[in-house]
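First, one chain by itself in structure tokens, the form predicted alone.
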Amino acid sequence: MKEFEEPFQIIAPDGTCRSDLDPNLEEDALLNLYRMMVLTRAVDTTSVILQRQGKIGFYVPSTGEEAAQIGSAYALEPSDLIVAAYREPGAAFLRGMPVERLYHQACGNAKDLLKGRQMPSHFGDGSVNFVPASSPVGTQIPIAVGAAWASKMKKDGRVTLVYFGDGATSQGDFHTGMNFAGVYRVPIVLFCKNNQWAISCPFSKQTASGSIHIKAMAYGFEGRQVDGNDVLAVYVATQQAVAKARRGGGPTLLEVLTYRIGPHSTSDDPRRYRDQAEVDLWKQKDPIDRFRIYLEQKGLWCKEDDERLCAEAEAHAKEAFDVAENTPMPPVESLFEDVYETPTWNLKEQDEFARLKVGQT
């Protein structure tokens, strides 16, 4: 393993393709990957506008990271487990989570699977094996390793994929998870989306190492660096890591190089700490533009197709929010559910008091 080898890449920024590495996916699969990337971008754009309008309280954008999300999720089986950070809506959409469900969670309404108990952009959906995110940095890593260990003990054939950013690799939970995964050879893909910034902290201040993937060597398993703006490279690298894990070969650390084009969240102003020239440079590597050119060169896509798809994706996002916005809030009694199987006397008392107060208003 060489620390400074070139990241694995199939489609170059100009859309040209290494034919010897092309996985030659079916036309429907290629177009579905592209649709999911465009939908994710449309939801991102719409959600930031909604937050600025005061219609949702908070949003974590992932513009620029669509290939990393979509390519990795496509490499999994439906029964495999995704343990999310909070910048992977595209992975959830590809798995089958409706866009409406993201907005139900952002609004905390009666159809929110989390019953309004989690902050926006920390969605999850058990029906598609997508574990909700939590805000503390890196805490999802040992949770995911534990889930993978359970799969190994049960011999259920399930692989776990856990997403985290470059900032999480500076946390103790990263070491704990990596060490346990290596020792017990659990079926997991540790997917580091190195988007170059952990809020205002640049990658250069995260580690003295030249890369993140090289750290896997110290824990006794494979690390690999991938061009995260190349959806096919992400898919192939993740598919290979998943296949290895499923056959008992243990974990893989994928360092997927991408860029956070927008702010860390709608509470952040990246202009205070980031040079616009750097952002403009990465925009030239836009994963959606790159994959569109690839499809055009294969004769599968054209300008008219793109205009129609972008309009449909924007309309889909807006219609999904309209549904969520017009859904009532959770009933007050939901405050006291899911605490004990049999409610205690004081919870019953609080429930009755809350219902009375709501009835009075």
Second form
Amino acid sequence: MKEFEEPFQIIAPDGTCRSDLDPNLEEDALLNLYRMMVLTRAVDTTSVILQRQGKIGFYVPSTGEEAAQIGSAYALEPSDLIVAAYREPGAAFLRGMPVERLYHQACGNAKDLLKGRQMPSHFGDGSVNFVPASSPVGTQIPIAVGAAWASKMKKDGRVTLVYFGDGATSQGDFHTGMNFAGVYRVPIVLFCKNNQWAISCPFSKQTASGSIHIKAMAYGFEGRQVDGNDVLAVYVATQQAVAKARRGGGPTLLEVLTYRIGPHSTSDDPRRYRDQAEVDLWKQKDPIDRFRIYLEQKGLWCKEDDERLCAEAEAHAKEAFDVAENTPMPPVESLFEDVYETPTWNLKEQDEFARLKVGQT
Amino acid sequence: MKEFEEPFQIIAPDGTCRSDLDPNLEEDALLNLYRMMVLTRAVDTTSVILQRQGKIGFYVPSTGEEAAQIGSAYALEPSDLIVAAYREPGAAFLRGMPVERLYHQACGNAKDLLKGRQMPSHFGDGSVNFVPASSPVGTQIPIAVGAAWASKMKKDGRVTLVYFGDGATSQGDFHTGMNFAGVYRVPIVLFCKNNQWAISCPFSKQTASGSIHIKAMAYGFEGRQVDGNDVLAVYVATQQAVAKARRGGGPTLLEVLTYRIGPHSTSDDPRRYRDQAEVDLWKQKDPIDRFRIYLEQKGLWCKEDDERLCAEAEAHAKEAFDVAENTPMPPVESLFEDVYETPTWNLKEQDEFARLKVGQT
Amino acid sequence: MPEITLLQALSQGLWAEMERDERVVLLGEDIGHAGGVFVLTKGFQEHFGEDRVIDTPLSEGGIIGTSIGLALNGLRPVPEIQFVDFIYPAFDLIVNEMAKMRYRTGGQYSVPMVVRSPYGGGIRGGHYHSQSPEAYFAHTAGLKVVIPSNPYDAKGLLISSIRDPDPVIFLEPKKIYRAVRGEVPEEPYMVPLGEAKVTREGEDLTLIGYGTMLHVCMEAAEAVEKEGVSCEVIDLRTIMPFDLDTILGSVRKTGRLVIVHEAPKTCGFGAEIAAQVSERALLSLEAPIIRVTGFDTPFPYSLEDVYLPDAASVVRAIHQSMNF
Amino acid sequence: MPEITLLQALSQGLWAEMERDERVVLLGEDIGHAGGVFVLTKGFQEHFGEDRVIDTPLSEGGIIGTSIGLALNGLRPVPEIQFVDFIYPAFDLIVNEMAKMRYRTGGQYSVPMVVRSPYGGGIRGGHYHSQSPEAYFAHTAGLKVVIPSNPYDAKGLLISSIRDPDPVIFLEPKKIYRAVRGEVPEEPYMVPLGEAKVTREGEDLTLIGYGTMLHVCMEAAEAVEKEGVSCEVIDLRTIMPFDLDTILGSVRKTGRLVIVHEAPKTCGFGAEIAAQVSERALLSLEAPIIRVTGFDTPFPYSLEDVYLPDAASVVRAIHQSMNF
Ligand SMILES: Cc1ncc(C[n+]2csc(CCOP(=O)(O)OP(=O)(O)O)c2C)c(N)n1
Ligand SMILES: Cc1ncc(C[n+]2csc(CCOP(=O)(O)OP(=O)(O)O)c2C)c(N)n1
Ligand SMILES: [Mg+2]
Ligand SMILES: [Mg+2]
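Having seen the form predicted alone, could you now give me the structure of the form predicted in complex with the partner chain?
Below, the chain from earlier opens the complete complex, with every other chain and molecule after it.
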């Protein structure tokens, strides 16, 4: 029975590797995975500082969850679709969304693809098939199932991957999305990042099922538990699920075990509700450290490389933010665009009113 | 593993009994169960005719599902709470709701406890702890879980039983209700009458899970499959679940396998979407026939008894309807009662208007 | 031209669009194999196949949620909600996702789709088969809301809705699905969204209705004509965006306005019309605007005739206005 | 009397009711162990225990659905929805069950409960942490809707809501959770539902607001006072049932009305007030009723100050009305 198996793992916390399971990626690929993880961490660290400095209003850190983001996104083709939650900037970067775009979005400026309409950390980029997040937890699941279903109908060969958290599994949308995915066998990977917390709610209080992958049984398809701090395991498990979806094998639920090292968001103080000891324990399973040891053991990486990369990544994040910071705000009339394809009379009238308000007429 | 076991059964379709499982109910109890099943069938038959004659507007038949209703309700204490769907008149009768009340409700007259506000088949009777159904499929599940939870908090020793169909398991409300039931281990029996159809949707298209009881695994508590046309099996399984709930053991999901012999409602024509052959197959598993054979084999029942009982039950149904038919409609002012405990100014004003409309002022 | 029912006209419009555009897919409970509880999609699944006329599990959230995804990925879904009273499990997906997708993604994604659903009273449905929730949707930025009153408009508006780039809530007055007949061209045609129709010209008072209530307005207009009161009747057809110009033009002419809808009065769509007219045409008003609506109660069963606005009530409102 | 914030007043009211009536239980996401995302229920779980201050899984449908059951079986639940923007997964349970339970069971069952939720803009929350959905609930028969604007009312209205026999949607203006302070008696007291408060008397024009917008109205009233325009300001406090008498009394006196709310204009609650006033006090109106509201767009992030009604906009509306 699935639920008694150990989570799928390739690299152990000490960096040793199950060579029978190693996907034997090329050197470039391995280094690319590592670089993206480091970049994601650097953006995280930078953003939290920016928020504290009052330069951005809000940020959702994903420190500790880099392997889950990068390993999964790497298993997709560029034409595949990602429907995201808010805690997967790394997946967007891997796809090709420039870090600058994350900051344009965080600043809500004139270059923000979302035109300054959502809070920070709701980035997305249609040009790399990454649907921006909305805040309501869980809605992305049935929507992603529908998107995947469209691919099946159109026979376009695309696979959809949807990210969501452990908390999201309690929503009705998880259930209806999973059920439709099962009934219509749509080409989707339902990627649950079980980071053990939903704001202050520990996983043990989120559901009595003990695990999330087991929930797939309620929908007639496979659920699988993966070590989410092992980028290779995440990559391989996702890749297998993607391949299955692409060949018409239907959906897979992946429960990817990881940990939210930081606060839920910059508005949150986790000391109110959880023990530092637990955090420290998970810090020892850091996905970046683990992968670095693996690379070092393979002779692909050394301390100097790492110092250079970290410095570069940090500089990259800062430069990206500088560009965003110096970009003007969206114009007032943008408020009234995109409600409909063509503004209705009431919006045109309100546009006039808004210009009056800001003294533009 | 639960899901590979056979459904729990005590009386086989041919009337033979697994004596090791027989609850050995007293003669009176056995005959009572049988009488209630026959009464439910008689009300069903009568109501369908009444609807065809235009005497009631609508009816939801439950022919074929009598054992599921009666066996389950019989496992409860009078103070336990039933939260019903619309297809459990038998459970209401067993609790003590007079048949007359069902017809008052169907007529929506001045004696209807619901005051003529809902369609027929939405009966209920607070005096016997039977919450009336509403139409939206699934809403009763989290509500019932809440009611059961209140019992746990108040330590009042009550158990709640909620009825719902196979179709209802696709709703988000099923999921959230089940999840809360599991997390808070509330004293509830989640009683799913899997009658194989949700209007025209066969169970095989409702979900890919193959069964419903397996879905309990997603919530960390027991799910159990029961032969729903075997009144003793239903009684015993429910009784065990009730006892477990009462002693603090938490919720149980019962999947009770039965069949909707008739149309979904009097507005429905199942010939549009299903084979008569399937219906005929299930007719051979008729729960009333099966239990009669059992009683006959026990020497508790004979043909003459049965003829008398059937005639009585039919007469009872007809008389009850006659009373209801001759009861006047609710008064106009009843429209404005119970929106709030005390009518607000707008309702008082509209009450005036309504009287004007019907020429009462 | 053949005379057909409103239901047949909708069926025709749907069929035509499915023929024209293979991106159009239908999904809903009991719509395929069984042909729909109102038999509106009878024969569709046989003709277009199970992949385009999809029987779904019992989940409005699933139907709307996956439809949003289908639309986002290039299809043109037309989900059906069996009765609009059951749309609320999908309310979050409608107001927070469907309505906002274009806006929240800065126009990167859009979800052209039409949510069809029978609405309104008059079929003895009690409170769960009779509701008129148009105001909820009209208050939700990003949605269009359409309600036809006759076969010709029904077909043309449905076709326009399906071709529209924005999500549309399309409410079908089930009471008159079969009761109202009219001439309908067999070929496809569009009736533009956002344009009301003056179904009767008049001088003394303006009556505004939509769906089933349009017919109540017409009946009342005819009744008072004998007394010498000339009513102009406007069929709103699109609730959002509504045709304010036609409304204002008429009220400026007549000076009197009675609005009729089935939904409860408080915060019903009539309030918006009344607010707009009294803001923009105050000086034209010769009498207070009157709303004849459903009551602020859940929809009843036995007393539904008392609940629903009828011609007599509208006539009383007309008298009240004329005698002001 | 000590001066405390609106948030503290709510916290006090909640605490007092929990002390008074052990049937009162709180449930919601992050309200217990963490004390709530706005720290409103800090210390509650420690004091009242995990059985009365319940941290729930992430499911608004579960929170409201089980609360309905808790209320039906004798408790007095006060569920919290973390941000009202997230209430819609429970919309079906609210409109089809909570609002209708008493009615549909013929009064056999009732569900006294208070759904508390922070609402409104002004905290840079973008479209999912800023919504004002009061009109949806006001349009739903069976619900009461309450929105306080200051600490005193907040505590008294919350206590009244908890003691009320009907379900109440209690919306808390989060922008002024901490920004508005006032004197609040330490002991429990009730502010009756359904009664507006004239927060400023005046002769020339009536301003109606609630929640955060009440303060915008007051600011505008003060601004125009210098010009010699005397505004009467009404704090609605209860949206449903709203206090029509106070509104009409004021407008009959002033002849002019400006209504202010954050929610989108179309079908917002302002429309209902405008419709009622123009129906019942048409001849008193010396100028058209003006609504100063949020726009008919989803709530924005960067341009929220443009979106939200401000005193300057209200002043412009006052000028427009005075100069009519
Ligand atoms: C419907 C809804 N309810 C509540 C919230 C507030 N909220 C935002 S994130 C969050 C926790 C989500 O937890 P999880 O799904 O585990 O994702 P994680 O944040 O851990 O990545 C909550 C309660 C929300 N955004 N949407
Ligand atoms: C939310 C909702 N959607 C749709 C309907 C229409 N409807 C009424 S009963 C039903 C099928 C229910 O099937 P099931 O749950 O299996 O119960 P059964 O009727 O078989 O007893 C449907 C679709 C409804 N009442 N409520
Ligand atoms: Mg989480
Ligand atoms: Mg069924």
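Residue numbers count along the first chain shown, from 1. Each form is matched to the other, and the largest set of C-alpha atoms that superpose within 1.5 Å is called the rigid core. All values derive from a computational prediction rather than experimental measurement.
- Once both forms are fitted on their core, a CA shift of 2 Å or more is seen for residue 341 between these two forms.
- Relative to the superposed core, residue 352 undergoes a Cα shift of 2 Å or more between these two forms.
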